[in-house]
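Only one chain is included here, represented as structure tokens and corresponding to the form predicted on its own.
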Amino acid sequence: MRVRRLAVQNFRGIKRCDWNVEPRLVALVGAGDATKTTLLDALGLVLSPSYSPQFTDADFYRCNTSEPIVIEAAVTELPDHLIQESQFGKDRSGIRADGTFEHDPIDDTEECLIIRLTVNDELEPTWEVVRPGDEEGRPISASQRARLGFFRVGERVDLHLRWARTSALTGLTENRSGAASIILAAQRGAREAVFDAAPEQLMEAATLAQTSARRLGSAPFGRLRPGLEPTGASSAHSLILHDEDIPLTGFGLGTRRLTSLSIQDQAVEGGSIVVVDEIEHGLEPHRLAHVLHYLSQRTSSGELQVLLTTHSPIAVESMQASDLNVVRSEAGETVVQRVSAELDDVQGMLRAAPSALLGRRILIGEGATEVGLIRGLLRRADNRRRADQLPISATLGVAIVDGRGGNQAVRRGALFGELGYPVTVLIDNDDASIDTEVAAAEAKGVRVIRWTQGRALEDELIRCLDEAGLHSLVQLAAEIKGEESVRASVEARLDGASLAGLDPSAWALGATRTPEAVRDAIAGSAVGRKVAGGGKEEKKGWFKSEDAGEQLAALVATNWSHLSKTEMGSVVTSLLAFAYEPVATEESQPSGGSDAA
């Protein structure tokens, strides 16, 4: 069996959603709130072994139960004996590559059944087959229901690990050669046993029990004893698996969900639909690595059909970008969208980036100083905000990515934009040979930053920093690199000038050079460019990490009276307002003060 398309309306979070399913193996990403589990839920729904599912008006989309709730599953691969004329062989349809239907299962198409739920504003679910352009359906029992193999790891986890009525364990044994009558028999063991070896205050109990019914004159029992139910082999009272001497209950809860998950597996001929909802829940990264390994295996081989939701980075990286589909919901509307493994380098960047899939918008910094310095910034407005009672960035899910260089940085913009991110990147702009790609770039709706003509996030901060700010900046850089590190970058820079302290003020005046061209040595340093009439250009700069970035990032919140009205303030405030939106305000700019310890 196979879920080929579903559409939902007027359930919980969803308004209206329809979804051609394509892969076996389908993993929903996206921020949280998204409506990934609802979409998980109305699948389980409709295609319910249940008899009697409870619904609530919270399940109607905004508690509306004046529209009902629909909810359509199409299914291929159907069992013979769902498809026999006596059962739904007259009430197949076609379903087509891009998930439109034939009113038949004509050339072209796949047969299929089209499952309804619709649950009224009586709270009264009702389930049928229909097919394109008739008005009416035809009912689909419980147990015709029970063969579509569907079953959701995380409900009712420990009932498949016993010998109960509905577990898939027993599934496994009820059609062998006298399982049932084993189990019985050593439930009546069992019972025996406790008969025998009652403790004396259960058997207390159970006579103060007894002479208080004969008061209320409850029936004339003989002798009331502590016991096991006398059930049978299908109660969920009895035989539980045991490692050892160890129930399986008393293990943890990743292993008994990937046990649960094993025996349902197994327990279903012909194919399954498995949902598994937040598949690393009790699971290791190497547990998670392996189990996604396995269940790429199963799919594959066509045995099984997966669809699972995920907020772990592992998760993301130990699968392939086809399997991926981003879930997005915005007014009711949810839209699903699955990863094209056609996208240039789009597996790299998953792997390099995998939290950034889990994110709401996306801010990619050129490398660890611009991520540094993003981070630092909204950490600070955070604080202003949480303080004002205003969203923060975490609950807005910005995710911030290190681009790894100008160019890599682009491009990964440019990717996550054609997922229908919005995308915002903060590169430099003293690199001509990527206009091209920061053109195409924002062709696509991706936003991006760069500082003034010519210039690297030092040289901006550097250049409009005040006296008073550059002296801070270069103690930094020497509390980082050390005081000789520093002197020695500079006066490389000025020709060889012996320099005192730290001050740029008193360089200028011991070194008889202008304001402007120790600026300039400073901002060369700082960068780590080449030094101008020879030398090798230097590897690292002095705030090339993420740690020194949010160093930064402190500092243009101390100085932000001053660098407010300055290039560096304007990308700031940009960077903010993307962040922020569409709640951006005047008081989550940085400031002074509390936000800038």
Contents of the next structure:
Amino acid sequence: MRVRRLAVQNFRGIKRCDWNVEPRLVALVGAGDATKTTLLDALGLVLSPSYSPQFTDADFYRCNTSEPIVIEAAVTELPDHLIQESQFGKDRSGIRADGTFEHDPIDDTEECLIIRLTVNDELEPTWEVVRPGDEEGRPISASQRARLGFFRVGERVDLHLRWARTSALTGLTENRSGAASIILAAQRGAREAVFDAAPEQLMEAATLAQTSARRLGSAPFGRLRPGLEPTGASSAHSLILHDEDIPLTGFGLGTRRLTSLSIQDQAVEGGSIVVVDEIEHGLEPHRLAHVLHYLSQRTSSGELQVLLTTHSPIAVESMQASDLNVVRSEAGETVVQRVSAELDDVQGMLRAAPSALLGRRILIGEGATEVGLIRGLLRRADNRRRADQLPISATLGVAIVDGRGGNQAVRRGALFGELGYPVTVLIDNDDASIDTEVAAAEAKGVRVIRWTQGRALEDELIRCLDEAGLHSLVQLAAEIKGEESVRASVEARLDGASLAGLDPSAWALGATRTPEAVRDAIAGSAVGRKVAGGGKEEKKGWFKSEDAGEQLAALVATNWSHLSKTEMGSVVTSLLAFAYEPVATEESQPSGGSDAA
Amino acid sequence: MRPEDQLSPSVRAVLDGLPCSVTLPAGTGKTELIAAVVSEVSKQDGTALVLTHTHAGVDALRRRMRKFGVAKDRVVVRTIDAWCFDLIRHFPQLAGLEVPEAPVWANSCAYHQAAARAVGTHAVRRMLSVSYQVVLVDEYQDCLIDQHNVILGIVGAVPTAVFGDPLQGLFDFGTNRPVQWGSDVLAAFPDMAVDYRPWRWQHDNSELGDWLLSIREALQTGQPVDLVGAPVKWIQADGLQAQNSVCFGVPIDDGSVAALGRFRPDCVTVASRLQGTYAVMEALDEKATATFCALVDHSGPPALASGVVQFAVNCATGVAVHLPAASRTRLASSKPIGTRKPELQATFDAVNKILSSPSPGTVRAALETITRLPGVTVYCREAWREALAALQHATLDPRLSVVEALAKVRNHARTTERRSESRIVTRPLLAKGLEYKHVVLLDADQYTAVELYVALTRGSKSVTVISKSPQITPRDSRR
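Moving on from the form predicted on its own, please list the structure of the form predicted together with its partner chain.
Let us now look at the entire complex, which starts with that chain.
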């Protein structure tokens, strides 16, 4: 069985959602409150064999019970039993590859049952099989829904380790042996055994109870003795899987969840639909990776469909891009968007920044320096905001991604933009060849911040700093690269002038060059640009690491009173404005450039 | 010996020989064999789909399934028409036909063709193959070619056996032709020979049962049937006299009696002369009632009032005594009728009320008072009940015309058992599949071979034949 489409109306945080569920392995990612779990809950309610789940007003969108909750799931790959003529054989519809319905299972469609759960203001749930265009549906009972093979891992995880009614283990037993009576017989045997083997102390207590009961004039008991409660036995919760002598309830959560999942995987002929909320729960990273690998194999062999949510970068990293589906929710409209498998580029991006998909808004830097700079700027701003009791960047779900080059950065920005994330890309402006990509990304709503025409980050900063600031920058470079190396690279750009110390003002005087010429030379060295006319390629700029970038952020902060009036300052201000942009539902104050200081 | 003890070799033969056809003469345990096959399939956890033509047939099959202890979820018994309609109603795209909620049986040809299309699709075949281990079709000689095509589609998905008797293939000939057993049926369903005995007659008249088997060959080859020495009572045809005396002469307390005419007017005439002691059996789509309902819907008050009286005269004895032709003429010219007899007053008032306020309700009231007049007995009881029920429906639900109400009444009647009358005037076409203790063939010279065979095989205890000579030559069925 397989879910092919899920439509939700008016359920909890979802006012409306229409999700065309394409793959068999579906990992829902997205920021907190994106209604990922609500989607799984909705699926569970419409497909689960539960007789009467309890609904409350809180299950309605904004507690508004005047609009009914309507959840519709289209299920394909139906089991033989359900498509019998006496069951729902004549209630099948067709679903096309793009998720649109046909009334009949005609050619070019896959046959499906559309199951609809409606909850009205009397909180009374009804389940029906419906067909597009038909006014009335046909009721579908809990036992018929049980044939859909829906299981949820994590919900009553221990249930499935027991031979209980509706438990997967019972299903497994009945599938193989075809006899529920075997379970009952085992339970009756257990009762006998307890009667026979009740220890003396229990017997004594029972005898005392009997004497006392007789004194009080209660019923004239024959022989009170300890025994297993038969109702308990027939409801079957007393039979549970043991490992040797240890009941599985004694094992860790992760093990229990996995065992439960594996039983459910086997329980239904024709394959199950398994739902796991927070797959990483209770699992250490290597087991998590293993589970995902196993699920990927099971699903690709067509025997299982798994829908899971995750907040784990390890989980994201362990999966194919096409397994991932980004969930967003805006004003009650939930959108699920599959990460396109065609975009090979994304794969690298996921590996590089798996947590980006788990965030709310994304800042992409051209390279390590920009990432470091942004991180440093946000850290400082966060400190300020913490003091002011404003939400910090982590709370707001700001993810910082290394673009690995201007071209890549812009393309990645565009991909995230397509998935619906607010994205800002910070790139140099010394390479006109990427202008087309930039325009394309901007057309997708991506904000691209570039420095003044012709400049890279270091250019801009060096041009905007005052003399004292520039001095600090050269000192910083010397700390990173070493004094000799710094001076040598500047000297190379000043036609071999001989420099001393680390003060650019002194360099200008000593080498009888204009301060502007010295700044140009410093900038060239900092960026690592090729020496004009020289044959030798400069190995590397001064600040090409995240650490260096963070140190530049510190430099920006200490020179903020001057920089704030410059182009550098306005770029920093826009970056921070994007990072802390108030979320629609929040009432935080907009935060500006003053945060940087 | 009970029939079921003998059945098991036949059951095996059918199940091992699928797809196949089984020819069984009337009264030799066809229904019993079908139930036994279903019972055997259900014991193997299988489910059977059993199709037949009439609702009476459905009832008989269901009863027999209960007798064999077949669990309800192990067998589905439907008429071919109802099953087809249900299928195409659910799958308009697969069937290539949109149909209304309630079937319009006049379109049944289109329904069958649509069902054949649907049955050919992958989706329906899958449903059939997971639903049923076997499909059995009864009274297959009554299949039209379009229905036969539906069954041919089913064969591809589920092993199928068909049962019938080519000597009982009776038809309302329309544009659609019935299956030819020799060519159409045997080509798809090879003959499976099974043993049979005339069970229907074994208690009451086993000699008659054997004789009825013996005349099959003559009937199939168009030879005359000789009644001399046969275990049937022959009466020389003598116009109305013989018919009346025979019908009145059948003992009242010795089980059911069917007097068989050939066309409805013959039957109505006979029933009217029999003073209501026999009721007329009607076809499910009898035109007389439909015409009357249309009259209620469309006529002006004068035509309606006189039409209501005319309908009563046609359906009951003794009406014309109180409401002669003159009174009908008076009503037709919009004049109320009057009487000095107090016992007639209520009826006359009710009839006159149609002139002043014509409605299904006033028509119904008038008809009801007419039946209370002295000496009035309704003999077209089925038509009468049907008309009253339609008028009642239309009164309760004013959105319905009386014609629409009649369609509802009839659709309901299709799925419920006929009220059984102990003495009935009917026709071979309508009596087929039904059993009586005694039958009277009112005018055996009129019958084709098939009609004659069906008529002769309806009575389990006695058969009385009225004809010109004891050698009866069937009419040419091609007319």
